[in-house]
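Okay, so here's just one chain, in structure tokens, the form predicted alone.
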Amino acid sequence: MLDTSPSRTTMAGLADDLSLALDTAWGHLMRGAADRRSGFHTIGLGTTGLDGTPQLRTVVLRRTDREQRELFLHTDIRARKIPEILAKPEVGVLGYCQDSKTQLRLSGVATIHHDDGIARAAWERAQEMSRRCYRVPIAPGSAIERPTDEPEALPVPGDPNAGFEAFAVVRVTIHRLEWLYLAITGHRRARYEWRDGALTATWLVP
């Protein structure tokens, strides 16, 4: 992975090198999936609601595969984003890191993985505290009268698969990436698009 620390990635290099800027962007996404202290560990996921309105929520970036241009997120199969993605799989992703002064805007197509090999592998990597979220007996976003009415996870001692039936992975294949770097010496912005396996890149006015 490209070292994106200030000592290696300088404004001088990013100012005129589209390839280096793209390496830096993917480096941020890879680090975001691996390091919860990264500004890209939590990102915004945008979908189209069933009523046609834009929907946006914060999600945790769980895994990044640069070679396949894929991001992986975890969710509850009962969540409202699931039918939205199934109806219209085109999604947007937004992330910003204060430390690196970098914004990433991505567009792609989402695929839902539920009760399959990808979901199983992700479930086995998940920590117990994360698995508990999927043992709650009612769907996320369900109406309750008081905050104290929030149901607790069902107790299932000794069963590592409890909750797996509600667990899902959202895989986003990226088709467009916009990188914005904010610097006092001059901002830089670039767009990268993949069409039929071919990459086109261009600088943009920040």
Ligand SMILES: Cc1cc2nc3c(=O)[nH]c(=O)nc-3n(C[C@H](O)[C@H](O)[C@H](O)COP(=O)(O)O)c2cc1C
Given for the second form:
Amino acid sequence: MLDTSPSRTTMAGLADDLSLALDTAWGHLMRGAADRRSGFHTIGLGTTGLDGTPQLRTVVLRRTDREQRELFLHTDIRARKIPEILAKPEVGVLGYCQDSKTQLRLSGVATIHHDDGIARAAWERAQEMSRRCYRVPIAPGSAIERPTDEPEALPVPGDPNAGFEAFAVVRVTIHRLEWLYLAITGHRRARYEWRDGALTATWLVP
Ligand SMILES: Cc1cc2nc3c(=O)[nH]c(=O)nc-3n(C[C@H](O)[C@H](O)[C@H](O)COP(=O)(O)O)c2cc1C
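Same protein, different condition: the form predicted alone was shown, now please give the form predicted in complex with the ligand.
Full assembly next; the chain just shown is listed first.
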């Protein structure tokens, strides 16, 4: 029986249209930032360790700006990823969404925003629960003798700015996007690259 559900017909069209596939990929990244139930709400961020080894961790995708090809993440300025990014700003981003059967594999250049306008605007938008993470007095990743159930944040009643000094925004400007869509009828894979503002796109063997 012919499946005429909207998602099926959309995917059928998308499967052979490079530009539509790119729209869909950015749509996933926009939704990932806006909807915590999206498979792209949490993504993998890859950096190069100071010892040259690959380093991966899960982070929340906070904002996507398609126009500028930018992704925004939040982190602690004391985190290990910060000196790694400063030493080598080239990063990888990976996401997979079970619902849409889509993998997105991105390459970009990361910039750290600390105690500037971008950090301030993101801090203003952050919920109190998120801000608390940045009030931990000891740097994340520090070795401790044993786990503690102490409140992870020192309460600073009435000071919404407490923790801001540890808060950082990582802005990733994307220059390569690889879209892989898994379908019973035939997988589809495409690569998009931006160089000097010009986009080149090509299908790849999945
Ligand atoms: C579901 C999930 C979401 C996470 N979100 C973030 C995040 O938005 N920012 C962040 O810095 N770490 C986040 N983490 C923790 C990181 O995976 C990582 O442990 C931490 O950032 C330290 O990494 P680093 O030592 O390489 O800097 C998250 C972990 C999980 C499991």
